[in-house]
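Given as structure tokens, the chain that follows is alone and in the form predicted on its own.
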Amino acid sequence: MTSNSHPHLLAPLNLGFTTLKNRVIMGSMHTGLEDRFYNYAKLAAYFAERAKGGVGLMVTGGISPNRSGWLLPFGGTMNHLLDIYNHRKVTKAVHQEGGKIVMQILHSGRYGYQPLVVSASDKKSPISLFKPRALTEAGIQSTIRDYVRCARLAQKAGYDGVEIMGSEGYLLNQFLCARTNLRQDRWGGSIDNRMRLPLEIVTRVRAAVGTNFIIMYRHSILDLVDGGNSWDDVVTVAQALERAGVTLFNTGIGWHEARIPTIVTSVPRAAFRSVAARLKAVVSVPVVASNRINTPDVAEDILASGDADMVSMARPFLADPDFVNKVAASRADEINTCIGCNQACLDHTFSNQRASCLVNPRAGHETELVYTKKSVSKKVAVVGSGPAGLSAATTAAECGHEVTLFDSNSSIGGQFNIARLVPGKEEFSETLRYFTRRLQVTGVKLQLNHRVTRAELLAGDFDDIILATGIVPRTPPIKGVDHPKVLSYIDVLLHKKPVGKSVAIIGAGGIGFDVAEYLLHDPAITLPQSVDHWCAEWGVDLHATVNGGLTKPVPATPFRQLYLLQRKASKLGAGLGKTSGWVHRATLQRGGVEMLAGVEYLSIDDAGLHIRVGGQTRVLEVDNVILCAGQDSLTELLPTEPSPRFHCIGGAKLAAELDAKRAIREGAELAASL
């Protein structure tokens, strides 16, 4: 692979017993694939498409070394002989796509949602029902065995190495920190002590595998909890492991029960490159750098600054298994990128769901979305250029259609250009980005400015007419409505109408905390934000001079007074994504917004908003009325007597709550099945 952009990114790494054919590692993602048996043909296909489209090294979801080490119940494990045929499927297919694989030894110790968990004490994770139980002497000893055992399994099956997973604040994490080993033993106490099952555990795995079989630890290098290791302790441990027979170091960031986001789209690009950067100065081999990598101009910068010497890049395989190739070939404006919405893959392993991806529907389906030429080229039309239509239209022309795609807009997008005007959601606009080239490589024809009538589809001849029409807000019915202080959501994020300084916004669902933030934010500081700036903001310290790697945030000071306000008396937000949405509750608290639920909404006038409360009547007065509060699918289109030809997919099938990922999933399944 040669490119003249990117040369340090497809540079090969000498690893002495071994050759990475480029600077990529595809980090570790749990599908849900892994722990079933019958889904192992399926998992086969998900790494054999990105070993072909040309990463260096893959690392497969946690695999446990035992039942105590289960995310869930009979989860992946490999521990017993008959395992090694389901992994040797997986193996074989990236080995004949011409990939390396490693398989990631995950014990999740108390972050287990299952009763047999088990960690350095008994002390209860914020994220699991279970109460561990404190390892003895001699489980610990057979957690090693059972470790060492994982290992050599693994290379049976014809993994490449492993991957022992050390930070996220799985049971190794939980035994080198202070945070929750509480031990008197000689595994607590002292980080010599603590450090002692991690460095048991890679020492004999070591002796087990030989020399010439990849050992990658995944280590923490930046805590992000109260009670996480110093700086000095981090090094302490990389070098300790390093002795030990550590091929290279992963770099992990933060826990899952830190306060403190990680990998959402409104962290900074590469905001943790520096802390891998001082791991790479205090060890000899070779260090990878994570979290929120996705394009390959951050990746080569990371590369050629010389802050580390992998970069992994998980999520955006997902979003585009053939980044690497792409890259090779010049062809980096076609990567899909990805937007880091954790919205299909984190969301759904956190809900016991196969994980996927929002901007590639087939990530985790390969087997069952297919995109394959059809033999007879149907005339497709597909009106509306928001992400419903915009899959629709390139998977319908990939198929081998001849799409014609009408908007009225002078401009692709639909919602999405809504979404990218949010803080922390820029990286929306490179979905546009993709799709705006995707179209041009598809031959779709575009006709924009173009409002289509029913009329005009009945004539063209259309084999199949696809609807992604969209939505309008819907207007709820209260009393002075119509005030001039009453603005849509789309009057104040598109068409960027004058806002005041006292803001009541009626609807508290995804829109409604997108314009909050929207609202919070001072026009006149510069998006995204430096990572200085989002370091100061969120209390992190990349220098870890204090333990865990946290200092006090400084908070930007709220830019307007804003009123959050929803009917329903559960909890605001309670929609958002899983793994994302306590981060923009954060943001809103943080900037002082009074979040009020169960609001009868009585009045709109001069004074501002009446509203009552808990049988109590209060004039909320401010200067604008922000209106999200639902919208209605927009189906004019649709012809009065029911038609095969014509088909409604995203808002215009349902627009209860705007979705993207189920947009672009139905626009792909329906192109693909025409």
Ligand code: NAP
The other form holds:
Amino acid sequence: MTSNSHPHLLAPLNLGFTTLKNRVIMGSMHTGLEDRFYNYAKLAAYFAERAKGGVGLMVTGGISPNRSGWLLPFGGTMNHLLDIYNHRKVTKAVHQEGGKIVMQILHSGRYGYQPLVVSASDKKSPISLFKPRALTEAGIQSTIRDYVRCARLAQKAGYDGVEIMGSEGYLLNQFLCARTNLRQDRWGGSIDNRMRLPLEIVTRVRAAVGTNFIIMYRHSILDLVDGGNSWDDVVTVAQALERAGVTLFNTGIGWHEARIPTIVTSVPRAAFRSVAARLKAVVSVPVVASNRINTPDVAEDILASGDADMVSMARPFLADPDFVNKVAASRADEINTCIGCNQACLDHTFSNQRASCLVNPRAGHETELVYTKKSVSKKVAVVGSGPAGLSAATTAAECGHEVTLFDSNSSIGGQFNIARLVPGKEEFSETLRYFTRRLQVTGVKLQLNHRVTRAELLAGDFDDIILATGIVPRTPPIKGVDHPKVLSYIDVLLHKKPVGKSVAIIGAGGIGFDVAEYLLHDPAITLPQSVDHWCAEWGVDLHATVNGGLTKPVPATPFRQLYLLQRKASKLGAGLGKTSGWVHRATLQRGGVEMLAGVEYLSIDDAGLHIRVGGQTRVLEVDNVILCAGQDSLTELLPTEPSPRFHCIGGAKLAAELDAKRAIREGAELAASL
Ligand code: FAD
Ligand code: NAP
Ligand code: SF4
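Having seen the form predicted on its own, can you show the form predicted together with the named molecule?
Full complex below, order starting with the chain above.
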């Protein structure tokens, strides 16, 4: 691949008063660092690393123009001259690396998780506990003044512009749509009235900051909620905002309360590009496409086809700060690709933890997890090339150690080789592609088809031995568990053992859910899902004829009859990711899966699976029973006597609550400390 293969992505964009060096924007992400003044040095390092990586323009996480706009109590605010001090650390660091950055002004409206919330009307959102107060005329006027002050302070702080957040269901979106704007004064009713607030804000911000300052407006081009705007309204708003002084339009898809997934890994890549293209056709300022764009090839294709003038990628810059530089240096195959899992970014944000990245644990920890070349090169053995072992081996090699990586399998990846076979998890293959290349680049010696023994390790001359041997699937002690109709998830996913038309799945953790999705899927339908197929399944009308783009879903016919079971009495899937669990639950509900909690497993025989639930015994007359009952650590290589040379990470260290996020982070942290 040569850099010539991405000419549109690397082409500069002249905005008249300033030029962006390429067509890539790092979209806004709330990291958690922007909320506390003492974290701004870390925030500056985070942005500087990405500016150095060559991205054309970055957007900060949302900064509120006042206290009522806080997403969380005491969230990042720009409403006082003193706030400039912290933000200058960020702008200075970014400019020193030759980058550009705009500050996002985000008023959360009724999405705020705090008691001061305001909105267009006093209608509570389904995703916040707090009922908003409807803004009065005076409140609206002071909110506009707060936006203007915020933009001017951002200018003083050295930002290259601001992004005004008008999408995802935040305050300005709440004014724009009849769903949340029930007002009967001049700020509600017709679209002319509903758009008055964003229009006033853009007009007065432009007047305050002058012409040579970027105003990017994040416009909601597909609300995906009942009572969302029609396409005609979307166009009316965009054209008015353009006249008011917007420099370029970023695009937003779906409100946070929408029950349509818009960024999780099962959403097809660039699913919404056609909507951005339709906006581009009706405005004359540049338009930015967004959502599920994660590789340079997809980005290049969007730009080359003329669907958009720029592309926004947010999470891909957590996964790899050097994304653009790698493309420019013809090293696109070395990009660590965002797999859309949300596990360390959005799931962290929604549980009040600092955002990071499953595939790149340095994200958000740039000053804390540092891979430095060591003065003494050690001989390191890593056993197991699952996520933990791959992370440890490549990081240790990057730090200058001489590393040998062993695996008994014929390919690297451990359980990721199974995960990637689940419908909607095709992106997991990218992590294996990345590590395959990173092993080569860092010079790790790879020995596949080599089952290591303890004796071999003890006899070797390794300074450090890292055990990353993972897990073994658990076989629960149920009477008849050795019946021929019983299969493990590995039999089903990896070995493709035949499975009948009715199936009971024992265990409703992440793997139980994944196996259910795999078994519901009709193998005649090719994967990854096409955009048309996905839209039909979820009921998305990309033309937004009415109702914010919602239409009647046409779910696929379930391929099998499934039961998903657990012993706990809690809701099934309660332990899945905060931002993705509901997608899995909705998929299984659509597929007619019977989900049972509080189950006691009695026995398995020719008749099926005998259970007791709610005090009643029941026979599930199934062709197969599939075990997804968790895992135990594989510890056969641990030395009998404690030895400082031996280290244990990932599943081998602790199988409970293991996921790839923990496995990769433990590998990186251990290797960096050797
Ligand atoms: P493993 O991936 O189990 O790797 C261990 C490796 O060690 C294997 O390759 C094995 O061959 C090798 N090995 C063992 N013994 C020896 C020996 N003696 N000599 C040489 N080699 C040896 N996690 C998530 O975070 N998100 C998800 O969405 C997700 N989805 C999943 C879906 C499925 C269907 C499955 C099965 C797993 C999923 N996981 C997911 C879990 C994730 O894959 C694991 O947490 C992760 O792989 C654990 O990494 P590990 O390196 O500790 O172990
Ligand atoms: P898990 O999430 O721990 O689930 C194990 C399931 O097995 C639970 O439902 C548990 O429920 C059941 N179970 C445990 N012991 C049992 C026994 N003795 N008999 C019968 N049932 C038993 O583990 P997993 O599904 O194997 O997944 C492994 C790891 O991969 C998880 O930590 C998960 O985070 C990760 N993963 C994540 C995703 C994702 O989308 N984020 C997807 C797949 C996997 P009861 O004890 O109530 O019966
Ligand atoms: Fe992407 Fe997952 Fe990393 Fe988030 S945690 S940036 S979704 S790979």
